[in-house]
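Just one chain is shown here, as structure tokens, and it is the form predicted on its own.
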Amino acid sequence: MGSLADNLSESAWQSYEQNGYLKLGKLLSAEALHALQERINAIMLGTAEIDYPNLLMQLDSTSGKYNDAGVQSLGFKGASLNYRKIQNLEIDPLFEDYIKLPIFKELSRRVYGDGTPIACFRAMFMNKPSYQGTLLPWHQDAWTHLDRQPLITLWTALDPATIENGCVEVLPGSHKFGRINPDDPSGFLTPAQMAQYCPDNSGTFLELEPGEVVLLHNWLLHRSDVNRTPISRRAFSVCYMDGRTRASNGAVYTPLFN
């Protein structure tokens, strides 16, 4: 497992601050990667010993259109490898161990400050099944119900992430725009905003090998296409937040790291 010194030099950190993303290399051994792959398949097929009523689960669309994806709600939707999203995976012991790796603590403290409690805002599986997948338009990850914004996501490839199977595309430096739609809980850009902020062919494709991790600023504009290959594009995405954050409904978040 890499250390912060190995993976985030001062020049690398400057690159992250300039571009809004940073590839960290492979942080998973072959054995650890295989274990996560097998676990998420078991969760999708309903054979894992896990509290399914507390998992937010969404089946993928068959049309490729975002609005045609299944409902996002708690509970199992049937045995299928065609789930688009599975959230609240911090309740699974294997995924919980992964999100608590020391390097993720160090990265979070670099962003939020030494001594700041760090919590998990969301830990979710994202999937583009073979020859399927849902088109995700340009957007930022931002929320309207929190008293402060979570700022970083650690995105781990569980399969090869390629242009052909719908890897994430980012607009380097776009996190510096700030929140483009601060009152919109979806974070999606309007057509006029896309024309303004996302000119054609301006994005960078984040192609990754299985086990590779990328650090993303949540305000970095990003999107992803459908999967045109027989290889699924599974990933595990964790958003880390200041543990002192409070939600408008009174919810509080249990720190992972104090």
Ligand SMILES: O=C(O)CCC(=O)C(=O)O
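For clarity, every value in this text was computed on a predicted model and none was experimentally measured. Residue numbers count along the first chain shown, from 1. Each form is matched to the other, and the largest set of C-alpha atoms that superpose within 1.5 Å is called the rigid core. First, how it differs from the form predicted in complex with this ligand.
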The other form holds:
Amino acid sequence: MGSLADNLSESAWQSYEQNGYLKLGKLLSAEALHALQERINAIMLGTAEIDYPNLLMQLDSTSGKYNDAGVQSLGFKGASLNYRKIQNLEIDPLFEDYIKLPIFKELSRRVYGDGTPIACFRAMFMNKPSYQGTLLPWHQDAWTHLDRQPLITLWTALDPATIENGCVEVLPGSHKFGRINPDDPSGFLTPAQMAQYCPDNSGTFLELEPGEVVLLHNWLLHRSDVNRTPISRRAFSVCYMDGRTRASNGAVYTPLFN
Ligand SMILES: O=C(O)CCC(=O)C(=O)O
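Return the form predicted in complex with this ligand of this protein as a structure block, the form predicted on its own having already been given.
Starting with the chain above, the whole complex follows.
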């Protein structure tokens, strides 16, 4: 399993700063991984004891097209393993415990500075169900309604993430371009921007084993394809922010580490 010292070493950080991502290895025991896998399936199937009205839930598309995915809104959408996204998982005790692992605190402090309060901007399940999945085009993760940008995401594979089942593909170093579409909440690149920033239209596939974690800079260009296999591609993606961030819509964020 990845150790705190290894992941915070100078060479690891140089690699992160250069490439905009860093593979952290497996941070979960087999039992802890299994518990998260079972928990998310129970949430999808409607059998979990959780405050469903406060979960943002979206069913996956059956066409693979982003615009055909279900509505993203609060509340349960029926018993199905074909959810694409389930957000606000910090309200679940098991996922909350995982979000609060000391290594995530240390990584956040490294990015935002010692002593900075850290909050969770979003904690979400991202799924490419068996033979489904929705194509996500090249984009950055950035937001137009915040007074400062959340800079990091910790993405944990809950299944094997492979090229065939729609693992995340990144363009190494592209976080250094800065924000490409500062006024567009989707962050999706236009065809002209793709030709400019990603002329080969290919990147590095982040293939991961279940339980492996990758640290991503939010401005790193990334995309992911549909799932061409019977094996689902479940993942848990948590974005950590400076806890002093203010949103123009009055949203409040869960404090994690003071
Ligand atoms: O999990 C994935 O396939 C990528 C998710 C993504 O691009 C995002 O959350 O911005």
